[in-house]
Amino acid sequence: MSNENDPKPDGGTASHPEQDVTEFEDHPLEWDEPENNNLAPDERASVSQSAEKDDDPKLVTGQAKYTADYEKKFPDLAHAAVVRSDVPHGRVANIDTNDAEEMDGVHAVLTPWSDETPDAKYTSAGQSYPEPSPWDMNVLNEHVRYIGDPVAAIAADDAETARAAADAIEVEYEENDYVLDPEEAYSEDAPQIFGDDEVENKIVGHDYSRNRMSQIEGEIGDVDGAVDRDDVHVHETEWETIRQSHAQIEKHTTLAYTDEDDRHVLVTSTQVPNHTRRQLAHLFDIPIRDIRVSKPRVGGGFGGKQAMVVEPIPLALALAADRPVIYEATREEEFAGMRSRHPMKVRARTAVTDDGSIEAIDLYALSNTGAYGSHGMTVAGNVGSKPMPLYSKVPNARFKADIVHTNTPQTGAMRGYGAPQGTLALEGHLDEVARDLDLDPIEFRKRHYMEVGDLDEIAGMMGGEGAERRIRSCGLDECIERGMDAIGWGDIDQPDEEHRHRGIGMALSAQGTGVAGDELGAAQLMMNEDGSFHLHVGGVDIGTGADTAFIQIAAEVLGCPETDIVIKSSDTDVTPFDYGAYASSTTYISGMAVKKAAEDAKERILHWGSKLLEEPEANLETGDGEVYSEETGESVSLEEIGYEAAYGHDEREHILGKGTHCTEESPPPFAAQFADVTVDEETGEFEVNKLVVAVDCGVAINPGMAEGQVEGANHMSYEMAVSEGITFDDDGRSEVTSFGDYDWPTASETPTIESILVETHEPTGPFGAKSVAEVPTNTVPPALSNAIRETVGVRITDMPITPEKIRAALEDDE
């Protein structure tokens, strides 16, 4: 079979001779990129310096003030629990809350029949309009679905008396089948979890009568071609990931009143306070403008606040009791009744020539949604639109998914958003076709990932999310040239014992920044009489140090100090538009924002500069706290240009700047990841010494900051190879109750994480930046997985990688 992008012997296709020319038209390798977005790095002053995060100081001494901090400027304020469902699914018969509502404090009572308790269906889902996700939830619910899912709630003096209000509320339940496994309820006999006359704005694929919420498939070329082919090897492998949590310190916390314009406001910990507020005025019928939602500091997010998790609960409330109310989830709740990483089965097949030419890559993935369908669709889409285009060369790819209901919490939005399991699919696939191929992993995949000047299709072969797009920076041979140096790769001792072995695996992930055209970031800058500003931004600072970020793009643009800016984030009365902290989007999407809100105050300051000056503009620059003249190093302070502008004599003005960005684009990161590891061969126990992971996330706007994102998603992504995750047991419960039950790795149980910064420049993005924070999270269940088959010869393939099930894979073997 031909194909028309055969690799070269170097893993090229700089040429692309036979590539239609309109796609260059509508995918132009050279981007039209402004000269001071492309700085060397002796010419950066701001950009590519570890400065201190902006909230540092008062983190570190208790003055931040997150949601529950707020509680003491209302004398008035109620406290709020929610009953939940105790049967797996069933149907509220009744609910007896005299009890209840006798009880000293109380001040509101609501259930699923309550006047106060909106009985539009909604999505919790943090996602741009419309969601593509389907309206299957009630705030509260007369059909329940999951043990957890909310019936009833209550407002009380203190959150004590609203605690055991909620315990003296008596519940029956007309209780139904249930199902807990995802292969199971796609079958023919298994209980239905709703009815059709139960979901509004259905999403493509669906199918209720198997429980299955949507189905989606997109393929490029011919894959049952090239597998059918008799010059080809086809090799198929599954896969199973675990339901992780996201485990933020800071638990979903809410706290809503109506303020003296009888306006609704919401201090909410979130990631995306506009669509919030969006979906509260459908869900209420409340006008926008009259919901104000802010956001202060967010003790973590990881996704699992890119979604409307609590916030109806306690304005309901606080409109029944007529008085501010605020709710903040259980560490208990945290596990059973918020959100989750899909728990998902993959399916990996290749087609695969003598000398190791890819023909064709087929992935399928069924991923449990539990009861409801917020972000199910989108997160099963990107476990083929993120992880199969890193090898953009092979020419017929093919992903199908089924996304299934079952009696158990409902998942959503995590770090990494499908990408994970795609990538332990694919990543561990590829080695064992490499291995079965005798070739090295290694250049198995060089043959074949992408790099400058590709048109990656792959990414849009499923349309949604995804889209084309030319590859325009890649450093993905320079990640895995210092990534193998790091390790060790190839010059590792083996321990003495001979029962204990030592080898290297390792892996590679691409990710997205932001999604393409479904973005939008907006920023505003005002300059004060002393030459200082005020940078508004829609972006979310979710504790990633994104408020730094923004910082250090404006000083850079504005030629002044970090210190003499000062930022106002996420209150959506105060603060231009923003969808949010997700998908790897902030710096990309929000930072550019920043950069032309601060070049369009720029354009001003050198206005005054040049009358100041009485020089023209052209000769005029930035930098130091000065507009200065390139012709006579002449130079005025920035204090001087803000008294000017605004008390001048015969001209004044607020010197003012705006950007709002979008783009079709969304350049991936790339990361290289590896693993050492000793096994011992009798018990199955085995040890990871090091882990490596190198990433390419273009120009780092904080290097220090980067680094922390780096580590901390490689944290994340260790816990998911080597913890349980969160277990149910066969009544659908969970069997995680508190951190103490939560099986993670704690700081002294984790293996040193070297990360590794690699350098290009994405003409796309702010000062050349593309994202970092997901991609680490994807790639170290592969590459344990594959240094456990290199070291010991056996493939674990269903996290989490345990003794145990090592011990029983050498025992298979021998």
Second form
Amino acid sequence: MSNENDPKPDGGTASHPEQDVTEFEDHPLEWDEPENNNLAPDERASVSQSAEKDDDPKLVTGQAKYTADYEKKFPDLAHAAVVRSDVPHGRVANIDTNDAEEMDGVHAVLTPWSDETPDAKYTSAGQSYPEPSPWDMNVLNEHVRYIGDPVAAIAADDAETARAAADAIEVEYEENDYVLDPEEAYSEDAPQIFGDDEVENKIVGHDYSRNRMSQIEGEIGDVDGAVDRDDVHVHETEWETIRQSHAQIEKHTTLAYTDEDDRHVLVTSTQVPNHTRRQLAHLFDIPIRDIRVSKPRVGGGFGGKQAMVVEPIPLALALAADRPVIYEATREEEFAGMRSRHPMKVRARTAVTDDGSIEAIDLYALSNTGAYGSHGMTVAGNVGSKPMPLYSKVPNARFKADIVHTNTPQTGAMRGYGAPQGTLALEGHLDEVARDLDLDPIEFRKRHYMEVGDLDEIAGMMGGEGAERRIRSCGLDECIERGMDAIGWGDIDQPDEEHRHRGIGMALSAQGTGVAGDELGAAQLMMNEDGSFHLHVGGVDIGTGADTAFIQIAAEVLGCPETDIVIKSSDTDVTPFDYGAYASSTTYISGMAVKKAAEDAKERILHWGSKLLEEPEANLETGDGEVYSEETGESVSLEEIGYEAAYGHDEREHILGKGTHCTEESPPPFAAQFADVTVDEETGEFEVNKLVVAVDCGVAINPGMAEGQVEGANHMSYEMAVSEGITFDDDGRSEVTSFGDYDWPTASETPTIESILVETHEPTGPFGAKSVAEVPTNTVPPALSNAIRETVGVRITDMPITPEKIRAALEDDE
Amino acid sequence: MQFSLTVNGESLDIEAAPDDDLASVLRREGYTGVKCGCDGGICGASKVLIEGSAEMACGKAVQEADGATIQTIEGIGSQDELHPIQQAFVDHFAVQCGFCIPGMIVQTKELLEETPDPTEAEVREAIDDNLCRCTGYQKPVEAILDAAARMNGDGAVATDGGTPSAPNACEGTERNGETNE
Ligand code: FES
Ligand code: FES
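Same protein, different condition: the form predicted alone was shown, now please give the form predicted together with its partner chain.
Now the complete complex, all chains and molecules, led by this one.
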């Protein structure tokens, strides 16, 4: 299988500079929105109310079950441990498992050569099919490419025995040269990490002789022409981002067993049950129908659990040991053996006229994808295709990226998905340009940013059909206005001490909502005779509250209390298909599927209401748990309808609704970020006094939950601005092996984060909703860099921002 | 070896190796509300109250806890009757994935018993070793301040099922006369 000629439109994946822009007609200004989708605030019964999070009573009392909590159900459960490579690059020359196999309580030992170990290549990316990521890895690897690459696996009676057995396995490596720095890796004479025959499904622009897994480029207009004009100033800046860990508090955990019907069941902490099932079917050559992936409560994902990181290992062990096996990664493995955010260098270049008109934006990214290529191309594509469209009025735009391998752990999808890297570069750069040309940074942006009605061609410049989009909702003006108000823009007191200064920086951001043209969600609704409902939905709640949002959407349509809807989500045997929780798609795509399912059921409910009330359906509406007639005021309860439908005399029916949803649309949510900082010019020490972030997410289905998403994302963004991330020693060994080494802002180190929701109406989303949870991940690094620049006049471009860097820059300045 | 513990008011006789960690022992006994998020002693998810003080159960050998009175999250309120702290967490949308929440609530219980009217800074300090990846700490801090107000009797009735929207969350902050600025 090859992807090369069939790039996926995952937010910009292929080089198609010559591609025709999709016809205007394909993105009509008027969206054919059903009337019931646009409710005035006083017409909303469930939507945009802060309904209690459905699973909260269980969560706050410790009753909710996460994967590891199922252990007790399996008395003969074995525990897994994994032997991971100790060298950054090499081949397993010899592996001695004798001692481990002879240990008491050991049930299975797998090496790359064991029968139960799948030998197919795959990608762990957890994307749609065919994956826009190369198939470049094995479950257990003979050719190891980073310290932490899995080599062997053990199942034993308990975790301690499994660990002891893992330690008893002796692996000899034939070591190869290795390379850790992406710039070095991207040269002709660097050690080559992949042989050309070691990768299937190669991605556009690959050149493994230089460790390049992909190269992508897209352009609209003529950037070089604009840059060469003599009425423009050309500015160039360069930025660098950290390798951030997802650091979900629940580690990757999977429990695998074969049930009484010979079907293979995985209870697993995943964001993508259906993609996981498909990838496992490929690896193990088992029909999709014989695999069941069930997601219990998940202790956070953030993209880290979009990857199928651990699932194949316990499944292989369960097959080998013929008993259930649980694998819970250690925290050390989380940092060295799982996934992380792609660290990047991003160069920004603009051509701007004297009076501040941006004629061209040119962005280039060098992305370090680590040892394997999961999400390498698509994350890099989003460095350009998420932030750049914000300035859709700029006539010439170009983005190019090289994605290279190094002998460092794998990277992958992470909240923001390339947009944080691109947003730092673009928003930091524009701030610098505005200063240089003596322009107001906000007015300068306003002249160029999106408005309702714009056809956004920049989003489509990387190719992929349907990636251009019509902007139908945009609350940027209000985000800025309310954000300025909340932070006290232009109205802050300076500290008394002369060496301390206070200032504010800002940045804007746009994201997407789902992957345009590459999503699918589905839902089914079943009515019980007492008027309650079972809502089955493929969408995946990883702690975001998606289940609650689904319930609210269904309740709004059905006119019933939320408590009358019992939700079951994300179990591939029971719930309809879904691409999973990523790309900010859940509320928008799966939520719309829920809405359609509820509308489908409502049609039948109205049919029965009409029968019982002896009134035409057209006169009837649902609300307050009833079907009522707008004409007569008569009503019949959903319970009466449920009983009549199930047990009626002349006609019977199980009231069912189904909905599936996909779309070519991916409307951007927007954020305006403000950071208020005090800097000591003598020491470089700084204190962030407050963060304000105003977000336009369309209609927030649940404002309380949406605010929580905004604040959590902003904290993650703050971490990218001030923390080191995962670092390595010269041998390629992670210097972070525990939370103790991972220096991220704790509660007392986190400033107050004020979240503001700006309501707009996105006609393509359920009840006007678009995404919320990613866009605030993008904005703190540029806002803080801009704030420091404003306050003490120095520019920090490589993250994290530290007192040492500020002091050094101040000294340089003198 | 045999150990005896009093857990949420029940006495338990437990067979365990002396250095088995208390978190694993409690989880084995069915108290799976005790969460494990790190390789021990850092994330705070496994906090329980041992003789009233919040400690990370994973960092304690069961023999050190022999004879102790322990309260886990399961012993603080029930789904039908949430403790005011739990209700405040629910009302303030302070819970996302929920994995850190048992430890956070256990820690809050200790805090509010010792410091019934904490400042925001004191709250942040108290939960400084309760790592949360989801919330950015903003809503948990608001919830804890409001829980203090509720428990002091000057806030909303904790179990009225009411869900004050987030702006009300700030009342607690103002009442305590301190912000993080
Ligand atoms: S598991 Fe006990 S503190 Fe992390
Ligand atoms: S709510 Fe998810 S870690 Fe705190």
